[in-house]
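This document starts with one chain, in the form predicted in complex with its partner chain, laid out as structure tokens.
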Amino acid sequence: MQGLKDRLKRWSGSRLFWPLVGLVLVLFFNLIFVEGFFSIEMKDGHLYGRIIDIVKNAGCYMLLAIGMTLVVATGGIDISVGSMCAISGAVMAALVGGELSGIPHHSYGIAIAAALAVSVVLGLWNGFLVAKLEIQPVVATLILMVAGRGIAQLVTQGQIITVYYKPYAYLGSFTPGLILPTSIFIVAIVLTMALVAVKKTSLGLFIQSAGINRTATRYSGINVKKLIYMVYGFCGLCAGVAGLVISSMVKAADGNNAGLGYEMDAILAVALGGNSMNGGRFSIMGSIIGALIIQSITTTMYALGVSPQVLPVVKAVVVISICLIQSDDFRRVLADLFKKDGRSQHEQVAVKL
């Protein structure tokens, strides 16, 4: 009993604990109310099931959340990621071309490289506005948010370019030979990159430091501006990759609708992951969990056939509940309510679980 208590205490001290509890709760709910939620089968050489859908569709949220986490950690915000997704998808689709025969105009590799290059440049542009001109991040990125959709539509000439080139669909669904959705592998690559950068180099320390106290960080000899360039550039890259996945999912580039409103979901993922919106300490894994929570909620809603009208209301209630669980103060109030039974706070937590 004592050992269990200790372990529980150590776990609950971890930053990932409460986001995970949130995710588990959502999945647990599904286990009870959604028939066959966890069933997975093999189909056409890959896994197939609701859980797989969640992971697959959460891919782009995860990608966006990785970049956004770092931006938020520096005390910034990037509301242009949705638009950047659209641009990157548009660039890729435009280069591959919408030939019915499925023959690409340019090689697929070139198209991807070009799309990502454009995304990085756009990210650096945001960095330039924030770091160099010291414009507040919301307005700085608002510019690209507005312009981005225009640019994407300019690239596609307002059309939805449908791509018939077969491999185009791989990124957003399955690659032949792999049993898991391709997006998992892409997320794994980007995530590893990000984790290596923040854990194996001092970037993580510097980013946190800059997010908490920019002046003191500058005084310590850290080039905060360069850091901001880097972070926004990386966020652009993440958005670019996400854009490729989004575009590949529907085998088309839609300048207007691709990634529409995704910036909010990305930010929500970061916040649900237990990260402070004021910058400083961050956890990329937390954001990944946040992204999974968001996608799980959506999938659940569809699975339950929640009527489209009340869908947002339910979403609001779920989001608030998950955040309430994460709030120390709320748990304390709850614990105080229960304390009358003479039980300790930790047992309370256990009971609630």
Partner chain sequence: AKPQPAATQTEPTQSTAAENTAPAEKKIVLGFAQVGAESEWRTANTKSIQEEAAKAGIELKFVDGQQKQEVQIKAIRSFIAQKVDVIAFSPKVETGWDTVLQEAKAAGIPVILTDRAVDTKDESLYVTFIGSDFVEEGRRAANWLGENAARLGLKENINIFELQGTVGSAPAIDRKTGFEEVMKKYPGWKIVKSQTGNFTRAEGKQVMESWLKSDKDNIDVLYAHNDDMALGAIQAIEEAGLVPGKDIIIISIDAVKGAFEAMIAGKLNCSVECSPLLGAQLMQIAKDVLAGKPVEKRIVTNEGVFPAETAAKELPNRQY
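Return one more block: the form predicted alone, after the form predicted in complex with its partner chain shown previously.
Since only the chain itself is given, any partners or molecules it might have are not part of what comes next.
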């Protein structure tokens, strides 16, 4: 029994333990209250089911959370990623074209490369405002958050561009020959790149150092400004990839609504993943779990027939509950309360005797 307690104590010290507990609780709720939630079936060579839908639809959140995690780890934040998603999708759709013939204006590869290049440039712009001009990250990225929708509308000329080119839809659904949705493989590639960069090189240590104490990091010989440029540029890249997936899901580019509100879910995923919003130590895998929690809650509410108008309230209550579970201070307060109650009961029994 003591060995089990020691093991649980050791596991609870892991950064991924409490995010995993939150995800397991949500899935356990579905096991009890949502019939057939875990059922999976094969159709036309592809796997379908609510679990598959959760991972597929969480792909955009996971992509944004990967980039956001590194930004937050430096002590910054990027609230413009939703607008960058809209711009990326708009550039992609504008280059591919929307003719009924299904023949693209430009090469599909060129369109993807252009959309991602624009996203990286926009990320570097945010990095320039934060690192070079030393504008507070919230204010610096708010500029692009507001202006980005206008840029996307200019690219699409205020229209919703519908694309009939078949491969365009593969990013957001299934690619022929693949059992799982394409977005899962895209997330796996970006996640692997990020993990290799922060785990197998000194980059992860530099990012943590910049988040903990930027001045000391600069005095130690690390080019903090260059580091911030790199982090915001990578966050822009992740937003660009997410924008392509979002646009592909609906086979169109909507500069006004694409990625709307996604920046808040990306930040929430980072927080649910157990990462400190003050910067420093971070866990990309924790943010991935946080994104899965958000999408699991959304899918659960829709499966239970919760109205879209009520959904944000229910979602907020569940998220707050999970955050409280993850809070060390909250658990410590509860433990102290139980201890006090136990002592008071013991004292009352002793007095009666």
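Numbering follows the first chain given and starts at 1. What you are looking at is a predicted structure, and each value in this text was computed from that prediction instead of being measured. We call the rigid core whatever largest set of C-alpha positions still superposes within 1.5 Å between the two forms.
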Once you overlay the rigid core, does the Cα of V24 travel 2 Å or further between these two forms? no
Cα shift between these two forms at R332, which is computed once both forms share a superposed rigid core (Å): 2.5
